[in-house]
Structure formats: C-alpha cells, structure tokens
Amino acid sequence: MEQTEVLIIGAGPVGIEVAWHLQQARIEVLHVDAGSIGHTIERFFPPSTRFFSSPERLAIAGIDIPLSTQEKLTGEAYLAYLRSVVATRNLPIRTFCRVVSAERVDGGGYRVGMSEPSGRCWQVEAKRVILASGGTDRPRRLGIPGEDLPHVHTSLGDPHRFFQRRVLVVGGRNSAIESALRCWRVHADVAISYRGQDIHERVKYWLRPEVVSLVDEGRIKAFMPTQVRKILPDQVVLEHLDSGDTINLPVDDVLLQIGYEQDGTLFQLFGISTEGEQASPVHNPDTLETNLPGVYVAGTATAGTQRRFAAYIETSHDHGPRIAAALTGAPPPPVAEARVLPEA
C-alpha cells in the first residue's frame, strides 16, 4: 500500500495549479485523475472551440500563455499548454486512475482504493485529500421517451458527420448555439429548440449575432419557446410553451446541448455533506476544508452543478494558496471575488 502526505484527485487546470502550490510548499503529493489531464476539455469541447475567458485569466502555475494573435484560446491550444505546465513544473500525475473506495483510518487520514483500465487495483493512504474533480462530469438529461435512441447525441464531435442531415439542436446557450452554427456551416439542415423566448443574451458575443441573423433569414429554423416531449426514430415532438400546441418535426439527428452536471459519487464515497439546489459540497471558504477533517475541495468542484458559472478556472486561482496555507498553518489569503460567467 502506498502512502502520501496529500492525495489530489482531479488533474484539470485547478488541480494542476493546486499541485504546484503544494510543491512550492514542499508538501508530498500523489496526484491522480480518472481520465487524462484536462479531461473535461478534451471530452466536451467541440473541435476548435474557444474559451470565453482571456488567456491571461487561464494561465496557471506561474507560467504565461504565449500567443501570436489576440484571439481567445482554443481547447486544443489549452490542452497543449497544460501538458507543457505539467512537464515544465515536473508535476507527476497518474492518469486513468479512478477512485472506487474511501474510508477513514484510525489515527486520521484516509485509505483510498484505485482502479485502472487494465484491471489493476491498488490502495493509497493519505493524511489529507483534495478533491479537484470539477463540476461538469456528464451531460444533463431531458428525462423523456427516446432520449437514448442511437441518433441522439450529447456531444458535437466533428460536425462533418451531419453533412446534409436534418439536425435538431436542443438548447439556446453557448454550447447549443456554437453547435448549431458549426452544423449549418457543413451544410446541415439545422433547427433549434429552446425553452426561452429567444437565444440567450449571454451567448458569446462573437456567436450570437451571426446565429440570430441566420434565424431571421430563415437559414436556421428556430422553435422558441418550445420543449422536446418525445424523440422518435424519424421525428421529435415539440410542445410550444406559450400555446401548448405540439409540433412534429422530421429529423435525422438530435443534438442535446443543455449543459452538464456534477457527478457526486466522490462526495458520497468520502461522506461529504452537500447543500442547496446545486448539491454544493459543504466547505470552509477560507481553507476549502469540507465537513470531513483533512478533506478539501478545489476549483469548480466547490460549486456543485452550476447553472450560472460563478466558480471557474479564473475564479479559482487562490484555491491552491488557501489550501497550502491551511496545510502549513499560514494565514489564509483573501477570498477571490466571484464573477459570474455565461453558461455553457
């Protein structure tokens, strides 16, 4: 059985930055992730999707993000940056190690069980644990008949697959509008279903005007406010939320872009209390320690399932210093002011 001072679970940007701060404080760390580093970006960002935040707000571990243009970073560019940070700062991370069990041990600390894709299982004892596991673990569901049919997708992937197909995009925020635009550009017949009266006002400023124009010109069909009630092999049933009328819309593919939710399994394994509609883990905002002694949360994991993003990479840069201060007995730094960002 391995032993370590601190076990960090989650190797997204904030998890990596926390590891660097603990390294600076000369605290022994074992760092694992259930997927690759930056797994959420790799899994859920469509190709060439740009961040809303500016590059300097996304920089971590004291390493600037060099750019030859003034544009926003793509997901691919940011993953390359994360690889460079991990290699440059010498931050060893064991990827594809999933936590499957957790228990308190006598005398303090936790015994955590790990599983790897090869079938190998192992355990580690850590005096303290940091959960930097994120808040967008899986797509939200509509909870309607037909949602699991094979032509229903929750990620855009390469839009080429939708060439000359009838695609209904469900949602009216950033992910949905970007997907609708990408599909239209590869000559898909695109329709949007959204429960709001109009495309959301907080959609990225370089996307919203173009899609609004395409809707006004009739090149993209918009059904608003509507809600999908049933998905069939060759059509969807929409309900108009103002009139109650139903619309039978022929489709070849349905692309659900209604956001993501947090998987609370880790919190349940450790026995961390959650609260509120978003099931946010209970924690001390000064130290980020949860209701369990020696277990901390960091990054977007602190906010549970977010409907409006108040916890994000750029609002979590002080999490590493605050946890390091708590572990070394130093005074906590000031809490960063929250800034609400557009929803995905």
Ligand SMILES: Cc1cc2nc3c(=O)[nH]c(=O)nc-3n(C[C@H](O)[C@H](O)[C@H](O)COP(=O)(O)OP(=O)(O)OC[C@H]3O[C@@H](n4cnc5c(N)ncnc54)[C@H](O)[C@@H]3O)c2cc1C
Second form
Amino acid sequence: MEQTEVLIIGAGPVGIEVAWHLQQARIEVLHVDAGSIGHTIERFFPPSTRFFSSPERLAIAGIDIPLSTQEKLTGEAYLAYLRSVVATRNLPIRTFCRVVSAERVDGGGYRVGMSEPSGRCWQVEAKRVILASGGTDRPRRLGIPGEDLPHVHTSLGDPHRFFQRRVLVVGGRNSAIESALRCWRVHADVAISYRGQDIHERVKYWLRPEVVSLVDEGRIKAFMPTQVRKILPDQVVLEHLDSGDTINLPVDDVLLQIGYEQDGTLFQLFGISTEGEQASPVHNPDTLETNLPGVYVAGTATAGTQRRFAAYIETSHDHGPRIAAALTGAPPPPVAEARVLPEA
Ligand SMILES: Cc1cc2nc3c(=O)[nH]c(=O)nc-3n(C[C@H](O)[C@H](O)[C@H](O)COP(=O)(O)OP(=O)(O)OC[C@H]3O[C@@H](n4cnc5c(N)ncnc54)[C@H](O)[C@@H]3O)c2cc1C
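Since the structure above is the form predicted on its own, I would like to see how the form predicted together with the named molecule looks, so please show that one next.
Let's see the whole complex now, leading with the same chain.
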C-alpha cells in the first residue's frame, strides 16, 4: 500500500494553492481529485460565464493571471490558468480518483480508499489528510413534484438551446438573473419566479438595472413573490406568496438557479463533526484542523452549505500558510479579514 505524509483531497483552486504551500515547506504530498483539476468550475460554470471576483483576487501560488483585457475572467480562462499553475509549479495531481472510504489506523494516520472510473480501486496510508473538497457539490432542489422531469434543468449550459422556447427561471439572485438575461438574448420567452418581493438588491450592478428595465417593459415576465409548487410537462403551478393565488404558467423548460449545497459524505466517511444550519465541519480557525487529529479542511469545504458565500477563493488564500504552519509547528499567520461575496 502507498504511504504519504499528507493526502490532499480536492484539486480546486484552494487545494492547488494548499499543495503549493506544502511543496514550499518540503512536505510530501499525494494529491487527488474525483474529477479533473478545477472540477467544480468545469461542472457548474456555463460557457463564457465570468467570475464575480476580480482576477487579481483569484491568482494563486504566487503566479499572476495574464489578462488581454481588463474584464473579469471566464471559467474557461481560469481553468487554463489553473492548468498553467499546476504545470509551472510541478504539482502532481492524480485526477479522477474519488475518495470512497477512510479509516483511522493504529498509531495515527488514516487509510483512505480511492475509486477510479475504470473500476480500479486502491488505498493510501496518510499521516495527515487535508479536505479541500469544496462546498458547492450539487445544485439545490425545491423538493416538489415534477422536479425530475427532463425539461427541468439545474444548469444553463449553452443558452442557444432555449431559442424560441418558453423558459421559467427559478431564483432571483446573480446566477438566476444572469441566466434570465442570457436566455432573453437568444430569443427565449423568459419568465422569472422568485420568492422575494423584488429582484434581490445585491444582484451585480452590471445585471440588475438591465433585468429591472426588461421587466418594467414587459419583455421579461417576473412573478414575485412566488413559489413553484408543482412542475408538469407543459406548465408550472406557482403560488403567489402574498395573495395565495395559484398561477398556471405554460412553459417548455424550467431552469432552477437556486444555489448549491455541500455533500457532507466525506465528513461522514472520516467522522468529522459538523455544526450549525450550514453543517460546516468543526475546525480550529487558526490551524484549520478538524475535531479529528491530523485532518484539516481548506477552502469552501470549511463553510458547509453557504447561503451567502463567506468562504470562497479570495478568503482562502491564508489556508495553505495556516495548514503548512500547523504541520511544521510554526505559529499560525493572522486571520484574514472576512468579506462576503454576492451570492451565485
Ligand atoms: C456560477 C458560479 C460563480 C462563482 N463565482 C465565484 C467567484 O466569483 N469567486 C469565487 O471565489 N468563487 C466563485 N464561485 C465559487 C467557486 O466555484 C469556489 O469559490 C471555488 O471553486 C472554491 O474552490 P475550492 O478549491 O474550495 O473548492 P472546489 O473548487 O469546489 O474544489 C473541490 C474539489 O474537490 C473534489 N472532490 C470532492 N469530493 C471528492 C472526493 N470524494 N474525492 C476526491 N475529490 C473530491 C471536487 O471534484 C473538486 O474538484 C462560483 C461558483 C459558481 C457555481
């Protein structure tokens, strides 16, 4: 069986940055991801979707992000940057290795089992483990009848597919509003259902005025405050939350854009305790060590299912130095000031 000093689970931006800090501290690392590097961005960013964060705040591992324009980065551009960081910094990552089991071994450390798409399974024994496994593992669901019908989507994908179709976008924050606008631009007949009284006031300043004026002009229909109660093959049933009235809205497609949630399976496999409404893993903010000795969390994994992003890339740049310090016995760096990101 393979053995390593540290196993890092997850090669999103934060896992990669943590790996670089451990490399700087000359700590032996075995690094795996269930998908490719940046798997979350690859899965959930629709084509040509831009980050909310400014590029300089997304830079990791001491490598600047080259820009040909002053615009924010697309998901594709950031994935290209991550590939370049991993190659330049020589950070070996075993992609498509999913952690499927974990047990404590006598004398300390953990035996961790991997599964690959080919069916190959293998184990590694690690003295310490870092879970940089993310916090946006699956789209949130409404839990209503009809949600599994094939015309119900949780990802925008290429908006082209919605050309001349009646699309109901469910949600009223950034992703929902961006999707509504992009669908409208490909000549879809767009409606929005949101349980708030109005488009959320924190929607990005480059999206909100445009959608508000399109709603005012009647080009996009907005049903607020409403809740989707049922989805049928050719219509959705909305409840108006003020009047209690029912609205039957004919649709061809339903696009759910109501955020993401964390899959706590890894925490359960290791036996890490979680706390609060967000089910965030219990950990020491100075060292990021969880209630399990030698098991650390980093990045969005630290925060459970977030209602508004408080843990994301730019608030996690201190996680690598913090864990490296804990592993080498150095004093922890000061805690970074928190800044909350507009909700995706
Ligand atoms: C539309 C959209 C816009 C966003 N905009 C921003 C933004 O502007 N700024 C920002 O900072 N963030 C933004 N985010 C959130 C962003 O995706 C995260 O901040 C970022 O990816 C978090 O990095 P991470 O390394 O903590 O986790 P992730 O990138 O989620 O990486 C976790 C990795 O762990 C792997 N993993 C999970 N379970 C296992 C397992 N069992 N075995 C092996 N590997 C596993 C996953 O495959 C994944 O690659 C946005 C998200 C979305 C969907």
